[in-house]
Amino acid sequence: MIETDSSLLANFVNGNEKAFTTLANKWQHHILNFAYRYLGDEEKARDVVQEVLLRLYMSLKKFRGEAKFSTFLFRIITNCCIDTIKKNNHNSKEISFEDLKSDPDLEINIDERTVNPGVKNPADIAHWNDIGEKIRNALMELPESQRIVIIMKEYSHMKFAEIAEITETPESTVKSRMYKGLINLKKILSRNGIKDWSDIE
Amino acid sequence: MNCERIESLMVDFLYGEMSDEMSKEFIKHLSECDNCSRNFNELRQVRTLLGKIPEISDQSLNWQTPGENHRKKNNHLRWYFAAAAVLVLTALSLFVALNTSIQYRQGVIVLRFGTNAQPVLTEAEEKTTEPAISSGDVEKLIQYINYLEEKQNAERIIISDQLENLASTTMYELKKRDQIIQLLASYSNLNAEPASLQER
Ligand SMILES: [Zn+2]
């Protein structure tokens, strides 16, 4: 019997144990890939999982289900990640949940940027033979709030409507996000290499 | 259609978020228009490329709950943890009489006491390493958690959720005995504990 997670969620509730860890065991390979594709790093990643789970396990006695369980944890998941950046980026722009929502525009100009530091150096081109690594770079290349829109509807496959939900964001931003993160992938990666388009289908 | 509403409407239609009537205007549109169909076609490239990024394997990680480590390992602990439940508790409760302030930030407990308070405990490290706990210890902490029930003439406390949820946390971080014993220190200064338990 496959076990929903809003079974799993009312047994946990109920005080069994177990059923928290079946639901640790179901979501935590799509957190840590969650993660891995917004933090780019896996060993951040996986801390972020165990965060999660923690979070989630401390919290979830409070879940009265007023919210989708997904978006409940996925708010969790962006959280987690957005504290992961800040902590490791003290100089830089700190981001928060507050930046993802209220920055509609955020948006740069790919071409006249300068290479991104820790993506193109020697160690890093020799990772780059594999389509995979390339896309997955230049997803680290775009603003946070893009990127977070096209891995929740890429990766996650979550409607418009639920991105705008857990980033509290309007469903009119979280689209021209995606639209503008897409044009900017696109650009980010003819600038790093991928130039015949037509193959890819 | 004009272009500029195409292009608005690219994504709802690449993902498949678009009404059957609305999806044939855009498909006119996009045979009638080079610029568009252009545009379109290279979000769909991007999208192919999206799909390909590696998976990570998730074997290594090994969930197990907070209540399931310590009661494995250890009784005496989970007396610990009883009394640090209280303890915590109770001086939540007056931690927020005392305008003081507690933030839980990502495996660190923050404590604020006062408004020019500097954080008495930052961080929670070692998570992985149990305390060594001695029945004295245990003894003190119980101690206090008296005295500070009979400074409150015995009120009881309301557990909120909310207290309830961060002093699970807190049971959880705070795993090492000095930091308790720091934690009962830093309240105590604050609140003149009597010789007789100092003493004790
Ligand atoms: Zn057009």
Given for the second form:
Amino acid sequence: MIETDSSLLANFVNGNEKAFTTLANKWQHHILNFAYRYLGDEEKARDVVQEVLLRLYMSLKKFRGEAKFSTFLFRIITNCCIDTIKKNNHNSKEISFEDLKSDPDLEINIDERTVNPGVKNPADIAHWNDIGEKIRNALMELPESQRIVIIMKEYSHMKFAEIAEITETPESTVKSRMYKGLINLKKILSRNGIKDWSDIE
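Switch from the form predicted together with the partner chain, shown above, to the form predicted on its own and output its structure.
Below: the lone chain, stripped of partners and molecules.
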């Protein structure tokens, strides 16, 4: 029988350390995937995974289920990513997860769309690598509030309601940021030689 997050949490709180290991194994790929796209650096993303799991371990026994586990987890992931940015950019503005609710102009780095899995020949691979680099650079130019929504929606496949809960902003605001982010992304990509959305599908 497949154990749910809820049952694993209950077992861990009741003293079953193996339950946390199972939970960590279940989620570590999602954590790495999100952190890599957020930071654009595999080594830093792997460090974030370890930090997230440590913070998760330390805080789970205080978790009372006021929010879904996934919401609770992604708040930790986002905070860890923000802390990583702060540590590696001493001249940057001090930011926190709370800032994402009110400041639309904060900027941090994230990664590009993954290479199209249908690509087979070297010319196509080179083409998609170039497209990926342009997308990464374009995403880096977006305001943080727009960038984080695009990552959560397009890469983590979250629903607008989930993103709203995680970022603690109204769903209408999340949708607005997504819309504006995609418009801005298209403008930036167009400026960098990608004139048609079909080029990146």
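Numbering follows the first chain given and starts at 1. In this text, the rigid core denotes the largest set of C-alpha atoms whose superposition between the two forms falls within 1.5 Å. In this text, all values refer to a predicted model and were calculated from it rather than measured experimentally.
A.B. asks: Taking the rigid core as the superposition reference, indicate whether the CA of Val13 shifts 2 angstroms or more between the two forms.
C.D. replies: The answer is no; the displacement is under 2 Å.
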